[in-house]
Structures are given as C-alpha cells and as structure tokens.
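First comes one chain, alone, set out as structure tokens in the form predicted alone.
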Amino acid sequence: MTHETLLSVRELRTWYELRKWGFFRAGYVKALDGVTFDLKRGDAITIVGESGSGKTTLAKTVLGLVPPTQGEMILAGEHLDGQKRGKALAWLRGNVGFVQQDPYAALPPFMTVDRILREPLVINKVSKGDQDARIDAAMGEVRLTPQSDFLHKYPHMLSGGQQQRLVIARAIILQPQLVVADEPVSMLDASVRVEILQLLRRVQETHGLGVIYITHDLSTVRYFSEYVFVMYAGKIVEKAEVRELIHNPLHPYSQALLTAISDPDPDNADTVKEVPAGEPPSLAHPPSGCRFHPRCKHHMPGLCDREEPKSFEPTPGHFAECWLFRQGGTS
C-alpha cells in the first residue's frame, strides 16, 4: 500500500438552487458547504452522519453525476470540473466505480448477468476476448460461480445477495481507481452485511483500489475502513483512524451517533440513551456559526452561535470542527 494521493478535495461545495413559481431564484440548499479531505491510494475511507446530512451529494459529485458549486477535486492528477465531455467523461466513468444502495432498483431488468457485465465493456470499446476474461475474473472475484450458472440469469432470477455481489462486479470490470459505495448492504439481510463488506474490502485490498464508503450505520465502519469522517449539515465535523474515533468521540454529534447504535446486551435494555433534541438544520436556511449548536448541550452563547469553528486538532490525526478543542491547534 503506498501513501499516494488518490483523490484530493478542497473546499468542495454542491448547493442545489430553489426556484419560486418556476422562475424565480429563492435561494440554495447548501448539501456540501466547505467539504475538504484526502484519499489515500489503496485506503478506504467511510462517511457517516444521519439523512440529509450531504453524505449522498458528496458521491454524486465525486462520480460526476452533480457538478460542484465551487472548489476542487483531483484524481489520479485529473482535475474533476463537473463539466466533462467526450474522453474526458469515459475517462471518468472507467476510473470511477459505483455501488448503488439497492442493488435490484440499479441492474436493468430485462438484461440478462452476461449483458450486465458485458455493456460497459462495449461501450468503452474492449476487444472481445477481453470482455470474456474480464467477466469471468470479476464473476469469480465477487463469488458468482460457477460462471455459467449465472450468465444467462435475470436479476430477478438471483438472491438479494447475489444482486450486490452482481453490483459489485459491474462497478470493478473497467479496473477504476476509486469505488464509491453509497449505503451498500442497508437493503441486504443482516445475515449478509458482514459478508458482503468484506467481500467489498478483498476486492479493494486485490487492487489497491481507493473506497470512499457512505453509511449511515456506525456499527458496519470497523468492518471496512481505515478512517471515518463524521457529516452533519452538508460539513465534515470530524475525521479520525477508526478505532480512534469509536473509542474516543470528539465532537458531540459524533458521541450522540455513537450512543445511538444498538447495543444487543439485555442488561442495558432499560439504560436511557442520551440523544441530542431536535431536527437537522434545513440546509436552506442553516443556522449561523456551528451548524450543530441548535442540538448541542455543550453550546457556548456568543461563539458557537456566530462563528464557524474552524478544523482542531487534539490529538495527531483526529480532527474535530468543535470549539471546544480551540486550544488544540487548526489543521
């Protein structure tokens, strides 16, 4: 594994304009506002915060399926505009997987496994005899097999399972660099979760592949990734090692996430959990200073209220956009 820059972000914004009575401008909804972070080649990354929070946004804009508002993605060396055309966007698209959340809603169902697997291929103009290898690897490498029991099959034909497993497939035949992961087993059987995250993480591991994984589920993160950044309101307000970040919460939002995952120990079924009141902010109209200060027990009057805390640092490598940690340093 190398310490290579796969994908950089900086200052990343998505906002989607609103419009009254069809014509005129009535503001922004501000999905990503100020989004900037680093991906290792080979590493796997994973984005967690509740609905809403611009998790989603955030993997359009990287696949290129959202142009940015403003600021800046790089990957591999390639500027990423949102306005590609043409070779530039096949280059894209063959450098850039994707695994859909519901894996029956994203395989067309009147394509047969073979005519999934090969289309991509096609368009992007592979010789024929690689077409067949290359559908027979990534068949093998995702655990369809034997190959021939499932080429001919419809998607309505396999398993929940092996409809992800089929995804999974598609979205590494052009050998991308980077594989976005947007709530990958939230519609699986929880008998398949692990199976299929760690199927996700042999596939990375095989080709060094950069994974940026989206949940909204904190108890899969230790599964899969080697870093976890904690979304609320269209900002990343944490980011830290995975073990780092479980076992020693910063930033408040990030605690009440982590207090909120079930705990199957019928001893503590009776403990009140302590969870922040209130909704999300309409990322229409956010409230000013930190975005969380509405829900915040920790909430100074005068600070959190009218400044936006800047990127702290406590402890080497774990950040936290929280003014309680101002004495630690900015990034």
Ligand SMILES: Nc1ncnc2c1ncn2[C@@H]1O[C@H](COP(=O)(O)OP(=O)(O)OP(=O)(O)O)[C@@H](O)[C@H]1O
Given for the second form:
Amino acid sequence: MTHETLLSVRELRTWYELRKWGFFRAGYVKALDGVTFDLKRGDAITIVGESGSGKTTLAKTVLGLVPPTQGEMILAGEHLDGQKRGKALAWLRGNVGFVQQDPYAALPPFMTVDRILREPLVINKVSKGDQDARIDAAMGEVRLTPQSDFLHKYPHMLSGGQQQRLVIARAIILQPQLVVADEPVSMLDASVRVEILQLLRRVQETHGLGVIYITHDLSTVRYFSEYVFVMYAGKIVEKAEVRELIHNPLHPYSQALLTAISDPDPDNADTVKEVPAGEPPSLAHPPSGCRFHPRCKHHMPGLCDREEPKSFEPTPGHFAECWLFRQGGTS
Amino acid sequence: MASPDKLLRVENLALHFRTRRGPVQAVDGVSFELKRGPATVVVGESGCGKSTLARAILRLLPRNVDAYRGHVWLNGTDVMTLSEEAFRRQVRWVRMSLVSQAAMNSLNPVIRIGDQVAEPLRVHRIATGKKEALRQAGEVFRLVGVSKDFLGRYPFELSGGMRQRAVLAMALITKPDIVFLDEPTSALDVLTQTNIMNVLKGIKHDLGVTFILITHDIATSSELANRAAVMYAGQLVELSDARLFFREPLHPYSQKLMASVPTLREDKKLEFIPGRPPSLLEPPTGCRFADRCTSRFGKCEEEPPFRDVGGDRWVKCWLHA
Ligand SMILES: Nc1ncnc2c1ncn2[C@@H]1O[C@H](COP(=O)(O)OP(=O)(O)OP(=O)(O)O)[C@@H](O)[C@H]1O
Ligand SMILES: Nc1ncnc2c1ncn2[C@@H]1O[C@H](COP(=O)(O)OP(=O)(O)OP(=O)(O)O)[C@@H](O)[C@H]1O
Ligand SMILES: [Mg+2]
Ligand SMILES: [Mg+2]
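Could you output the structure for the form predicted together with the ligand, given that the previous block was the form predicted alone?
Following is the full complex, with the preceding chain placed first.
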C-alpha cells in the first residue's frame, strides 16, 4: 500500500441557493462550510454526523454531483475545480464509485442485475469479453453467488441486503480508486448491516481502495475504519482515530454525542442522560462564531459567539475546531 | 379469566391482510400479558409485524383485512367483543393510545398545534369547552417539555423534536393507561432522541403510564425497557424481564439478533444472520426461524409453544419447551 495522498480537500464550501418566488436569491443554505481533510490511498475514513449536518452534500461534492461554491479538491493529482471541471468530471466518474443510502432507489427497477452491472462497462467502452469477466468477479466479491442465480433478476426480487451488495458491485466494477459510501447500511436491518460493512471493508482492503464511509451511527464506526471525522452543521469539528475519539472526545459536541449513544444495557432504563437541549441550527442562518456555541456548556462569551474556532491539534493526530484547545497551537 | 393485576392480556391475536398474492399473516397467534407500570419494548426487524401488532390491539384496521381474531383483555374485559362504537368510546385513545410511526409528519399543517393536541379531548367529550381543552393541552405540553407558547403555533414552525413531543402530548392528554410508541425517535438526531427518551422515562416514573415501545433499534430500546419482547415473522418468539434479556437472551433468533448489534464502548465480534425471514404469505408450518437456526433439530418441523420458562420469561422454541 502506497501512502501518498489520494484525495485532498481544502476549505471546501458548498452552498445551496435559496430562492424566493423561484427567482430572487433569498440567501444560502451553507450545507458545507469550510471543510479540510486528506485521504491517503488505500485508507478508509468515516464521517459521522447527524441528519442535515452536510454529509450527503460532502459526498455529492466529492463525486462531482454538485459544484462546490469555494475551495479546492485534488483527487489523484487532478484538480476537480475551476476551468477544467468538465474534463475532470468525466475522469472522476470512472475513478470514484458511489454507494447510496437507499439501495432500492439507487437501482433502476426495469433492469436486470446483468444490465445494471454491464451499463457502466459499456459506457466506459470495456470490451465485450472483459465485461463478462468483470461482472462475474464483482458479483463474486460481494457474494451474489452463484452468479447465474442472480443475473436475470430484477432489483425487487432481491432482499435489501442483496440489493445493497449489488450497489456495491456496481460501485467497484470500474475499479475506481475511491468509493464514497453514503449511509450504505442505514436502511438495512441490524442482522445484515454487519455483513455489508464487513464486505465493504474486505473489498476496500483487497483492492487498496480509498473509502469514505458516511454514517449517522457512531456505534458502527469502529467496525469499519480506524479514522473518523465528526461533522456538525456543515463543518468537521473533530478528527481522530476511532478509539481515541471514543475514549477521549475533545469537542463538546462529540462528547455529547458519545454520552447520547446507548449500548444495549438494561441499566440504561434507570439513568437519565445529561445532553444539551435544543437542536442543530438552521444552515441558512447558522450562529455566528462556533456553530455549537448556543448549546455548549463551555461557551466562552465574547469568543465562541464571535469568532469561528480554528483547527487545533492538542495531541498529535487529534484535531478539534474548538476554542477550548487554543493553547495547543493551530494546525 | 384474566387475573386482576394484569392490565393487558392478549391471547392468540391474529391479523392477516388480503393481497393479490394471498393473505399476509402479519400478526399470527400472539399471546402475552402485562402489568401496570413496567414498560415493554417490542423489537424485531423490518416487516416482522410490530406496527401491525399495535394496530391489531388498538383495532386500527385497514380495508384489506383477511382475518382478525383473538382476545384482548383490558383490565379483565375482552375488548375484542365490543362493537366498534363502544371500542371507540371506551377504549381507543381513552384507555390506550398510539404515537404512530409517521405521526410527527402527519400533523395537519393548517391547524394550530394546541388545537390538534387537544382534539382527543373534544372527540371523546372529556373536556368541556375550548378553553379548558387548551388549558389541559398546556399541561401535557409541560410534561413533554414544550413551552406553552407553542400552543398557538403551526406544525411547520416546530422542529422535528418539538413535533415529536407534540404527538406524544396528544397521546397522553386523555390520561390513558397504555401508550403505544411506534418508532418514536427513529427519525430524530441522536441528541434529540436522548432528550425524548429522558422525557419518556420521566413520564413513566411520574405518571405511571404503561408504555409499549416498538422499535428496530435495540440499543435505544434499552433506555426504556423493563421488559423486552422479540418478534419474528409475525409472532412473538421471546418475552422477558429486560435485565435477563439483555444479558442472556434465550431464543436462538434473539441471540443472533443481539450479537449483530454494534456496541460503541466494548469490543465485540459482530455476527450476522445468513438468509432472510420467511414470506408471510406462506410461512413455514413449524418454527418460523428453523431454516436459519443453527440449533435446529427434528422437532422444529412442528410449531413450538410460547412457553413460560419461569422468572417472567416466555420463549417459543423447542430448546426451552
Ligand atoms: N439541493 C438542495 N437545495 C437546498 N438545500 C439543500 C439541498 N440539499 C441539501 N440541502 C440542505 O443542506 C443541508 C445538509 O443536507 P445533507 O443532505 O448534506 O445532510 P446529511 O448530513 O446528509 O443529512 P441526512 O443524515 O439527513 O442524510 C440540509 O439543511 C439540507 O436541507
Ligand atoms: N395493509 C396491508 N396490506 C397488506 N400487507 C400489509 C399491510 N400492512 C402491513 N403489511 C405487511 O405486513 C407485514 C408486517 O408489517 P408491519 O408494518 O407490521 O411491520 P413492522 O415490523 O412494523 O416493520 P417496520 O420496522 O418496517 O416498521 C409486512 O410484510 C407488511 O408488508
Ligand atoms: Mg444524507
Ligand atoms: Mg412498523
């Protein structure tokens, strides 16, 4: 595994225009607002965040499905912005695979498994002989076997888990360098979730793929990647190794999240958990300064409500965008 | 028939739906009983019949009912024998209410939230006059942690968490004995979910409402559970004191299900269950879990009884019969 950078994202912003009467600009939804990270070739990272925190927007921006408003994205040395965007996008489509949240919606209902997997190969002009071999291999990898049992089925004839495996097969069939998996298991039952996560992990390791796994469920993270980013209201507020985050969360939001998540334990019924009240802010009118400050018990008036925190690195490899760590020096 | 300390007793309840491909046995032969006070959680995977079970007990039936039978004793009365009119006047929403799976998104957008929450009082002629109804709505609002100022607002002016509290208030306003909560927090973010679970704990403790929480989220279910029930393919396969259940589930399906739940704090080797649940169109005649079960033996071709194995535990498995 080479450890060069596969994807480099700098100060990325994706704002959606809000329109009044369908015409006048009425402001922006700042769904992604200054996100910076690197992904090394062959690494897996997880992005965890709650509903509306901007996870899908991040996925779609990296996939070239929505244009960034500002910032820089470099994938395998290619700049994915500016004038060359058109050309870069075509290249991107062949090099990044996408696993969507809802497998059923992701699959065209009137196509057989065979056609669903063949289509990207045809579009990318893979020779007929190679097509069959690639389809066979991809299906083998996601364990849709024996292949002949599945090739002529339509999506509705597959279980949710099988549909999601098909979506993964389609995402890897062009042998991409990067796969973005947006909530790949959240629509599935607990009993198959693990199977799909483990499968994705195995595919990632055997091919040295870069994978961005997006989830709202922090409890699945340690079963997938070593590194995790926490998103809140359009920003990455903390980056750390999974174990480090679980045992030593720095950002007050991450701390609240960890308190809130239950493990199946009967003692839970007898305890009341202390978590901040309120709900995530509107991204059209985010709070000034730190976006978490109105809910934060460590809120320092005059600082947190005025200035956006920088990214601090109080212990090596562990970053938090929070003024509490300002002595630690910026990164 | 029912012993006096039992608040609810369900016996052989079945609800089948008519479909083009044949009857769907969504709930099939469910029996259990519960006392006043302790909260019961019903867990199981998508499509196993959890919501249908609540609907069958509350007699909230769609048009395509194929079969509906069994007994539901509430405080010793078999409410299945009541006419629809009597059931509506005496039972539904008066003694047992429901926060349905999509409730928070099906609030009427053009009616003020206070009026919607007070509606059951007017329908059941419990409160006299609009002013009194609104006063009582304000009171349940306080219970669920919403300021009275919200009474005059419209649903779109409320966040998801506030709307969920409002539908909870609507289910509590008639002071029912039993409240069914069908996936009350699944659509909410984790911190809001925790805040709402805290509210439910408080209400359970202060008002003594008997909650039946339906969810596929086993970890979160432990936040309210005094007892745990597991459904599989339209049937209850286990019902148990929660302390015993979370430590050591007895049914092979419950064991596998628990082994598939990820844990945040402890390292655990996760398992998954190969295969998929049987079709409810023609479920197997024996144990419905048998063909996925690693402990299967000859006897499993017959349907196991749902047996009391002692210590407030029931299991539907030949290993425990
Ligand atoms: N096309 C769009 N136009 C306007 N606003 C949008 C658009 N897509 C998303 N948003 C808004 O941007 C914010 C972030 O949305 P996004 O889908 O990225 O969140 P998410 O973290 O993926 O949430 P979820 O967990 O619910 O999938 C939300 O407030 C959403 O309403
Ligand atoms: N009105 C209906 N007509 C026909 N089939 C139905 C009807 N309502 C439910 N079903 C079927 O009955 C079965 C049980 O459904 P139910 O909604 O009770 O499951 P559930 O356990 O609540 O699932 P979920 O976790 O997805 O909410 C499913 O197979 C469902 O498709
Ligand atoms: Mg999303
Ligand atoms: Mg349901």
